[in-house]
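Shown next as structure tokens: one chain only, the form predicted alone.
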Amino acid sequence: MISVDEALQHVSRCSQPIPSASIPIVAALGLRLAEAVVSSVDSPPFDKSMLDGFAVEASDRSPTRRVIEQVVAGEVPHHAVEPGNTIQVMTGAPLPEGADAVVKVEDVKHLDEVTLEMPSAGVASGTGILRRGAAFHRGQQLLAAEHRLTPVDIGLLAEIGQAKVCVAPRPRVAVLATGNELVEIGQPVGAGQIGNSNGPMLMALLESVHASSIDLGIGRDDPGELKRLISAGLEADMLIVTGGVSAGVLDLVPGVLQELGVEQIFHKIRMKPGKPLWFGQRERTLVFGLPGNPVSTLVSFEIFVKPALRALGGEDFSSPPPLRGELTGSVTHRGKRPTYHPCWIDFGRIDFEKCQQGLPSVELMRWSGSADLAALTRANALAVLPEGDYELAAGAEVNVVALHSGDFLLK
């Protein structure tokens, strides 16, 4: 077995960029732009209304305006204001030529169908208009290098007429969940069967970091059903199988992977739980073999198969720092293994007497192994319990992974 450190240098060896693509900008969200953005036009492309009112030329201080033309978002002005006349624009309508402002419809006053009674404060110019090219202009970066596409983000791509943009492309991964005790969701579950939870779960991780996912449902122990699955997920840019890793009469997936020309990197790590987990390649295609049970598939996620993705998308390799947490109780720990246990740290603790913001406290979920995936569903981190036979005691200091990405750990 080698060390998770260990394991960490050789995915990080082998995963490498995928090479940048041009994608439509709706398929763009959340990845991580290849080039900056410039824009190719003013915005607003014209001086225009920014309120239904009458446009007018703010030095003419007529009482009364003679209305001479309407024009509605879409639609261009045919005439220029002049003095004792005016042009209704509505919001988002080009400025009309002679007009340097726009007098808002609540201001003034009917005298018939084409005379109004202008404020007698008149207006100063400027007022109700935005000038073109406000908000940006032609040749201006709108959007740098390695900056990760928001909604907004799309928003402005298609402001500026731009339908695809180059971008690190998501990964391509395969997910195949081994086992002849595995059923598909909705089906019943019959005796000595279990629910297919890595396959899902999987899929919904790969969602999370903006990977494309591709389901190749359950694969029997078979080593002909098993090859011709895993040939197949050997196509994407990676392929993760869970279960049939480890050394039972039915872990059959290493020899599999070995058949097809797969290296193996390493297998076993020490570290609990995934111990068993299998890591490969095959030309540009990486390969995780993880263990079956749930939070043993979750773990090795979280531990490996996040830093790789981030790798192939073309980041930096690397684990988030761990954290530094306070534990709230006592515990006790036996094993030659690290022990990632599922816990909730809380970064709201203060520390009043001494008025400053002190380490967070980490409280230990009662687990029940690597099976108990309902334990993850009450914690937001994994407390590291370093190898050994040892007590720590409530306040002990400990490093902490945090679980998807972290995000809502920091709200």
Contents of the next structure:
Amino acid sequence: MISVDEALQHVSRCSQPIPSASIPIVAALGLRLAEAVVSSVDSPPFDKSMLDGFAVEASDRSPTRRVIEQVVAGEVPHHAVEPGNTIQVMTGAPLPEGADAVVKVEDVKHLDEVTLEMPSAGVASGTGILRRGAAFHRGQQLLAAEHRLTPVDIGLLAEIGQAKVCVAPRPRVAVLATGNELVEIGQPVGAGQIGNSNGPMLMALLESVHASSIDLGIGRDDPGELKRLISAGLEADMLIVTGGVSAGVLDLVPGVLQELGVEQIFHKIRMKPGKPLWFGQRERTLVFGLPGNPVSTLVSFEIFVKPALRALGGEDFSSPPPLRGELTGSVTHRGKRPTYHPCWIDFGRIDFEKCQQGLPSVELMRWSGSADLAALTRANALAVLPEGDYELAAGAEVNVVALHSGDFLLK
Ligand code: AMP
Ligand code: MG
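Given the form predicted alone above, produce the structure of the same protein in the form predicted together with adenosine monophosphate.
The complete assembly is shown below, putting the previous chain first.
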């Protein structure tokens, strides 16, 4: 059995960035640019009117003007503006030749059908117009490589006519829950059966980190069925199988994985929960066999799968450093494996009398072990209780791993 740190080193070594790909901009929200975006156009692409009004030459002080044409957005003017005349333009229409300002429609007086009285104060050159390239110009870098795309960036890419963008793609992750006892959501739960918590939980966890998931549903503990489903899952960048990796007579997953050419990197880790975790690789596909109990699945996902996904997306493998907190009560620990105990870390309750340390309080949840998912709904973190037989008094410092710190693809 290897330690958590040794296991992390193996997973890190195997987690190589997925090659960048060119994808439609509408699918690229939150992804990191593989290369800089350089504009192929000027913005705006032509001198344009920013108002509904009348295009004029500012230096022409004629008190009245004759309207010789009307141009709406999407059209082009056919005449030039000359002293004594004007062209009516709508917002977004190209500025006619000879004009250098637009007087807004509210500021003119219509003397008859085609004659206007201009404001007596005149108009300054440049009023109501935006010159070609005023926002940015062709050849200008708009977004740097590594930049994570926001909704505004998607709009900008659309503005410059770029339909596709080269990004570090979202990892595709196939999820298979295994176990004869499992029942799909909404189906009646018979004697000896339980609902499939892991499948939907993993889909939600993957969504929370903006990975793309493929739901393979439930696989029975049958070698043929497992082989068929796992083969399909091995087409993804990562396959997560839950259940069937321990020492029971129907724990068939490691055997099937190996039969399908997945190289086992390690099996079993010195940690609690999560001990039976299986990890392997076939070509570029990473395979996690997570123990079936839902808390084991969650803890394994947080500690091992998340950093791997980060690395597949081209980021550093490393997880954020653990937080430090102070236990609100005493705890007795027994056993040769570190325990990841559900807890509540309360940053709002830093004890200011001890403000030199300023550590948040850590309350361990009442928890009945790896099948007790409900305790996790009251927790926001995992307190890491080191291996060994000991007691920690209230106030003792512990390391804490925050849970549900999703959104990393959108950071
Ligand atoms: P296994 O890892 O297959 O030995 O399963 C360990 C325990 O986790 C058993 O009590 C299973 O019934 C339970 N379990 C396995 N898969 C799931 C799942 N998808 N959802 C909820 N519990 C599960
Ligand atoms: Mg099982």
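Positions refer to the first chain, counted from 1. What you are looking at is a predicted structure, and each value in this text was computed from that prediction instead of being measured.
In the two-part rigid description of the change between these two forms, Leu250 is assigned to the same part as Pro291.
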